[in-house]
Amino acid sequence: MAEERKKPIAIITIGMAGAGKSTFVQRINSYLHSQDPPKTPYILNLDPAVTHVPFEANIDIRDTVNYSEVMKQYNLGPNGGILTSLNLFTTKFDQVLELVDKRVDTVDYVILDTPGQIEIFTWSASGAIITDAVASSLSTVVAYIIDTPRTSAPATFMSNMLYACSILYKTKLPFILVFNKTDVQSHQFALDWMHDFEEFQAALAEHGGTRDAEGEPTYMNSLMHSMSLVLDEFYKHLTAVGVSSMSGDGIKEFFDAVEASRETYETDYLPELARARATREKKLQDAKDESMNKLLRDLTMDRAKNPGGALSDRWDPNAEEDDDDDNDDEDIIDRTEEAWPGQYIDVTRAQRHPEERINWPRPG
């Protein structure tokens, strides 16, 4: 008997502006199709903004959501424009659930390139409601991508650490810190801060500016000084690779920490939701049970005071019924079937294609 073919995993790249993302979309995406047989993924591409993406998505945010429009209605500036596309593209989702769970038979990585705009999933509905959804559904991992040349300053990495926890914990899905960019420096530096308290502590001490006229630690030293000791457990439960976007190195082993996060997956995260399913349903049918009984409550006083009420509210089976439904919405794209005529929006030039029928509603 055929072993069952195991379900693809999602991976979500997340990360600061500049740290590298959508190159290294393009080299696992390479990586992939290197791979014999190759192993041919479904990239998915949610920033509205970019003009250009090294790699050919299969779903892209751009083919929907008309980025410079959008903050020409919604008088935005650019970082409102991307969190306003991405809130907008999040109520069709579950049209892109649904073109991916056609080719979960056929691929073995669902990959997301994310917008640079961090806070999409520090604190926006529109990434929880996106991580929530392809986790539900499919095996994921978050693979936050680290400039590592950038943070080589104890400050700039306690920075990102404490935005990799903070998202960590919002998603409560397996988590991958991703050192990009190990070509230029190399991510050593982290990992003995990571895994030895002193190490930091000493890096700390050396940096300039951590002491005051008087000879005391700055606010600043303190403050890291703390959250060092705070984030020393945080560490044993994150898996670090190094990568180099450019040259490949480390690929395969970041590849080795995605397929060992499926059991951690599996044995963590899936029981979790299905106690935060179960949870929320029980108090769903608590409220149906609640309001379906002040009805009845209510019906029975109503028939109580007026008898002959009941006899004249009646449902007429000759009323007209209006179904017209609002078959405007622009649908979701899949590259896949069908090349998108106008490939890329050029942001530039603030203009819609000629095929798009978007008229997105004014607020309030």
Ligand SMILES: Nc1nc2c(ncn2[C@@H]2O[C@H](COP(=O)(O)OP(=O)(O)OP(=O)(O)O)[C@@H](O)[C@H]2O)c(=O)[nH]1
Contents of the next structure:
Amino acid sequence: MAEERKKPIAIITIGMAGAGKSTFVQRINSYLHSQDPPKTPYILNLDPAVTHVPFEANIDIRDTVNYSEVMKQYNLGPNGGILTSLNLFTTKFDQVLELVDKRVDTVDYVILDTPGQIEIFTWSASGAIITDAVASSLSTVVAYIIDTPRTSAPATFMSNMLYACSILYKTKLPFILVFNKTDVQSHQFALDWMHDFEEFQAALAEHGGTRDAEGEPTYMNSLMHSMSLVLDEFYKHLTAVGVSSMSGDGIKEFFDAVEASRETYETDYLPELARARATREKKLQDAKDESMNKLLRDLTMDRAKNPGGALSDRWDPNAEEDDDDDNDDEDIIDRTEEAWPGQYIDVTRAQRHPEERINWPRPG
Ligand SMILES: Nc1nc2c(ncn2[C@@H]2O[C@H](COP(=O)(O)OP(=O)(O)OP(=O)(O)O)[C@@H](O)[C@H]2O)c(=O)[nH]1
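Same protein, the form predicted in complex with the named molecule this time rather than the form predicted on its own?
Starting with the chain above, the whole complex follows.
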């Protein structure tokens, strides 16, 4: 009997600039295609500023938003441009979800590559909206890509872990620490530090600056000591794998961790999501009830003061209805589907693909 097909897992790749996110996405893409039978990824590029994407994205933010036009039109710098482009794209994210939804029966993984500047995704409303929207429709895992050679100093390692910790607590999603570039440096030191608190303390001491002239622990040392205690708790909630996006080492272990995250998503994230939804709905209902009660109180007072006024409250069936159906044009494109003229409306009305024989809308 054929194995029942599981719903796809969404993998959100996040990481500091240069950690290797795009190379990693390229590697997992080719890994999936090389499986027997091949697995199908559905890839979303959310970095509007990237000039070259080393993989074939199914949905590319650059098809919808022209980053340099956004910078010009809104008079923004590079980071403001990326953030505004992401905001514009997020207003259409329901269409992205519809496109993804059409593929749930044929796709194994939905992979999101995020902007190079990590905070633009992790600390923006758009990033949170996109993450929540994806995570409420698919089993989702965050892959936090770390540049292993650049994080081998204890203080840098701890800063990176604190950042990862903040994302974990913000998203509450299953989380995989992906130590990338293991072809340059093994990630064993990181595993040792994560599993053995004493070892990390010893590494901190070795890097100097932990005692002042009187032999007392410095402020920095005490701070790092307490922070590493916090992190010790955090390490229990995550999985760490070492990979080389260059050679492909460790990619299988990464996918084992992704598969294992399905359970965490169902046991931890979904109940939390249901609780958050119930609380939000209750708050909304309470606010509605309160406004209705206030309206009724006001009407009663009004009637008491002005009994004839009720006549003007009647509904006039001949009055014109405001039939303002917001029929937004469908302007997110799935590159793997055939595009048709008029499907694409660039938010900034600029032409990105002059070589394609499609008449994109031009400024009037
Ligand atoms: N040696 C080695 N280099 C890698 C590996 N993965 C990525 N790189 C290199 O690291 C650099 C940055 O990789 P990118 O994939 O562009 O990193 P990114 O995180 O997408 O960077 P942004 O474009 O800033 O988002 C490139 O020069 C890659 O060739 C790896 O596993 N091993």
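If you superpose the two forms and keep the largest set of C-alpha atoms that fall within 1.5 Å, you have the rigid core. Positions refer to the first chain, counted from 1. If you're wondering where the values come from, they're calculated on a predicted model, not measured in any experiment.
In a rigid-core overlay of the protein, residue 123 has its C-alpha displaced by at least 2 Å between the two forms. When the rigid core is held fixed, the Cα atom of residue 56 travels less than 2 angstroms between the two forms.
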